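Given as structure tokens, the chain that follows is alone and in the form predicted on its own.
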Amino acid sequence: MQTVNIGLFGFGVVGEGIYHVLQQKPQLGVRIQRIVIKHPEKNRNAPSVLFSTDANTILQDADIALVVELIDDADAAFDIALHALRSGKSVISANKKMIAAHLPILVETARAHEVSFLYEAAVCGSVPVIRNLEEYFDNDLITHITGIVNGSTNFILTHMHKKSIPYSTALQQAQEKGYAESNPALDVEGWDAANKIRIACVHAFGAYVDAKCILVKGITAISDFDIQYAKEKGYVIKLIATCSVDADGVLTEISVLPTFIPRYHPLRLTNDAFNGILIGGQLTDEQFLYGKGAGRYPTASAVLSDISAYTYQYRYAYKKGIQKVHEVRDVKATCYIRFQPQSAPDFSQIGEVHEYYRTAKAHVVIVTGSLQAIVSACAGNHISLIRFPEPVAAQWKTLESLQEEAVYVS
């Protein structure tokens, strides 16, 4: 068997990781050739023959057949994945900011390359998304895709849940345990769930949304407040990310927001830094993939799947194309706003208020009405917005008969 010889831009926890297997496992037939970093002055643990700060030592090599790309920086991972496509070179990419911003010319370099293009780790870590939909569900007739996909929010959203801690307390726990940068914007804001739904869109749909399309909201303005109000209504709160369609096919939403879990749904299983995926479909009605989301060894897993995948000559095949998407039909939802009177939204623009009542902390308005008016008039970190879970409450009505001691627990 040939080896395959490897160019790896980035030597952080992941890259490292990645390192260490392939030197335990030969058997794979896979060598990393070069390393090039960013800041040279930085004790590694490999060789120093293999490092360079030069991106061509890599780009221009003939030998290396496949860049693994693992840095944070999206325009430099966009420059570095296309200009190794255009050399005839496969790419692995962990990097979902930049796979959403450009995922359609990287597609089609790679087509016109003849290579391939993989990126599992760049959804839900260890969890393998992409794959499933691309293999397993391609000739189902998806209907959705719901679930939390950022373990970074989840994993400071159950504990504000259990131990009635404040948002700042359950950040900088998240953050003192890795799960969450020192600047955690992109996670907290939802802008990485965001990402992550959309790359997953094009597999699920063919749809390529634009990123003005998508509703987002995060978890920033969420309270202590919200935290009980969802416990004495038996629900817990929940990041979550949606992409849905009609009957006829047409896609119908597509969004990032904090949602209440009602009591025996999966999602309400899925707690700290896991990711949990619905996946709902004509015939196969609703398929749940759970697991480590994030971190050194879970996106190493998916990363190495993708090196195993691309030795027997995988790609993806894209088999319901790359449609670009420009407009989302809008639909109805209720919400719970929580605000401050002089930040009031104008509920009169927005849909129809069900209860409003206040209290010496906040007010608070049950509304519904179309969804894009709800998060455009909740924009900003001073007023909570929270989804009612409607679209899938019936379905889990029917359990609520089941006793408190069932295997389903809060």
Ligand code: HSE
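A quick note: this is a predicted structure, and the numbers were derived from the prediction, not measured. By rigid core we mean the largest C-alpha set that fits within 1.5 Å across both forms. Residue numbers count along the first chain shown, from 1. First, how it differs from the form predicted together with L-homoserine.
- When two forms of a protein are overlaid on their rigid core, residues whose CA moves 2 Å or more are considered shifted, and residue 26 is one of them between these two forms.
With the form predicted on its own already on screen, would you show the form predicted together with L-homoserine?
No partner chains or extra molecules come along with it, only the chain itself.
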């Protein structure tokens, strides 16, 4: 077996993880030839001879045919990836922000130079979403993808719900466990999930959607009051990323929104830093992918899988194309909105208000209307927006009745 020499950019949580895995598994035949880092003053858990601060020690090394880019800075990551591809090197990246922002040019460059550009780790860590969409779901029958694609926010919401831990403490714990981005605003404001669903949407539907078309609301406004409301109604709150098409294959939604998840729903099982993705199809209803989406070794596992794919010249085929999409149709949705009366929009302009109630602590409306109008009216930290789960409620009722039947039979 021929040894694969790799040049590694970054030695953070994931970079160090992949280094340790390769140390422990020499049988994989992968050797880290050079590691480029930004901060040479930091103590590193690897021989100092491997490290350099000069990107050219990898980019100009003819013995390195594969660059593994695991740095945090999306702009620097883009420069490295583009330069490496143009130098005829294959690239593996986990930088979802960089990939989401620059996918077409990166794919075009990789194709022009006949090299691989792989990024399984960028979407849901260890869960093989991209490769499954590319290989198994490569037909035109997918109707939607929906699920939990950010481990940090799922960890925070799970702990707020189950352990009644305040938001700030739960966020700190997610950071300590290495789940959060170095700028955790990307997690809690929903942008990390938005980048992931934007990438997945290319592989599912061939649609590369403008970032401004993604409806994004994070979890920063979610309070104990909202958690309590969810508990009383038998729901949990999850940050759900969705993209869907109509019967003509036209994109109807791409979004990241806090959502009430009812009992017996598969995503209800997805807790802590786990990710869970439902892939909906015309023939299959839904299939569920579940696993660890963040953290050192789960992410390293996806990088390792890409390294292995590289060894047999695997390349994504993008069978559905990479069509730039600047407009997405709208859907109707029902949402819970908690707001401060002094800064509230006129909800009757947005849709039909079914309920309005106020307590000493909160004002809440339940509104049905255009999802785009609702999300744009509820921007900012002072308004909490949580979507009700109508779109596939019929299926969930079926699950619920099945469960009841099972209890009855037993």
